[in-house]
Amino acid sequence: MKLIKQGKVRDLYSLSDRQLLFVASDRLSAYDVVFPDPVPGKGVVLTALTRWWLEQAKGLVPSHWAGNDQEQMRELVIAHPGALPSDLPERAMIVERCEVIPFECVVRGFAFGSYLKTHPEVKPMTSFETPLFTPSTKAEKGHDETVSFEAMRQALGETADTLKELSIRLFRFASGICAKAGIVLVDTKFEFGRDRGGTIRLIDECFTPDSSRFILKEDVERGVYDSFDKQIVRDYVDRIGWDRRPPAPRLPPEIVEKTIARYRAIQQRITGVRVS
């Protein structure tokens, strides 16, 4: 087993020529910078939600998750003492190797966040009749950059149309589930890859607070747009005047605690499973 990549949040290990170990750490990043203070339990929430959503959506699109991987991960912890977290089965997935398609597929159901910066004339939380598909490049370092769908199609050909259709279909599917739980799914992003047979698969995480913006329906109705994600951290570092360049500032314990509390709250609200 070899560590082949360490991202902002996830560590990727090679298990074989066909499988990878996908570990969600407790690291937190904002404005593309990793903070020195972890958020204990964050990786467990990300993994639990991703697994839950992949199970719900398996009839819509195949994913890279192998499934039924708990026992294999317990064996890995025993075989590599000290090299892997003891709670590996709760914060990791065994996935199929895929060739990553180098675009992030962003879908917006409402006008919010960065969309408002480029469209200041639009009222926040204006609903789009058809969800907007606003892809971006997938940068290994630095910032992802939004590109036009035409540029994506020029790079990928008909695959771009397939990814757009899959992304909007997934967004609508998840929006319906969230609505039943009293949640508005504002926007999200997906990543896709191709397996050895050329099949397009949904990869990475799915509908988590790191990749999606969730707001309670009751809050939207009264004009309060308090999202369940790391906005608490962004608000804090903006308030103290951080210039958004490395190194990131230390986070007070109360900011860390509020962040994980919101992650767990949205996990419980979506899945209906009590989270301790």
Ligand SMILES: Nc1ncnc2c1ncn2[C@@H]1O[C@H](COP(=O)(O)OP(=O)(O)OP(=O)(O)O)[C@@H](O)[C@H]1O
Given for the second form:
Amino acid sequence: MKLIKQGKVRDLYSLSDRQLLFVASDRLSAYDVVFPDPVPGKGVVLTALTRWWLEQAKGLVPSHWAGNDQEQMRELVIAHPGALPSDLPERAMIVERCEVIPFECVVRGFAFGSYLKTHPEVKPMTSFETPLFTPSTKAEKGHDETVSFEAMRQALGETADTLKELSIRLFRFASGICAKAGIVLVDTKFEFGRDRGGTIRLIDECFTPDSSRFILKEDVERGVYDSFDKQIVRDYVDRIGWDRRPPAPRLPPEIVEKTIARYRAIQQRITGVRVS
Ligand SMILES: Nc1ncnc2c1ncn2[C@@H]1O[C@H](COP(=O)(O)OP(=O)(O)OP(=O)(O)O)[C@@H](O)[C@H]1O
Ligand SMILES: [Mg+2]
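Moving on from the form predicted on its own, kindly provide the form predicted together with this ligand as a structure.
Following is the full complex, with the preceding chain placed first.
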């Protein structure tokens, strides 16, 4: 198996010139640094959510997921003993190899996170009537940087408009589903790519706690903005005064447990299914 890319969280293997094995590890990153302690079960949760959402959204946009990949992944585990995790079918997907469009398509339904840093005058959780599209560059190393839509348009031409429109449509669609589950989708990030035929596809993960900020509706209503993601880790490392430069500190077991509990809670509440 040829490992073609190791991201902060995922390992990508080449299966053929058309297909990749897209494996979600249990690695956790915060402030763009990977932690030495994994969060057991996280990759399975991310994969379950991504599959579920891609299935729901398939009428809106084609995705990179090849579908029907379980049997092939079981065969891969047997054919490459020791090289792949034994729970591969739960933590990986077989996807179409795409040329990644080098922008992160960030959509915000509410003012939160980095938006508040650049707009300190805005009250947290102010809702935007039309979701805001705030793209950023995909940095090879280090932090992604927010860019203007005009800059994205200069780089991509009309494709920028297509991605913006698709992103907002996907965000609205998912917000409706989350609302029914008692969850507020605050913001999210998509990646898009082009397949061999030039078709734009939704790639990477989507609507997971690593790519999105979810807050329970009941919490929002009482003004508590506790998001269901790695916020517990961020709060912990801020508390101990980590300077956000590598290496990342070890995580106490209770921080790891609370984090996976939050990932699982959001996954179960959205999909109604428990995984491992
Ligand atoms: N269908 C696809 N074809 C090619 N590359 C893909 C596809 N889907 C996702 N990717 C890429 O796979 C990588 C996923 O790995 P991971 O999420 O760990 O990366 P990351 O650390 O978030 O960030 P970076 O994008 O900077 O590598 C991303 O670089 C993403 O752009
Ligand atoms: Mg990623």
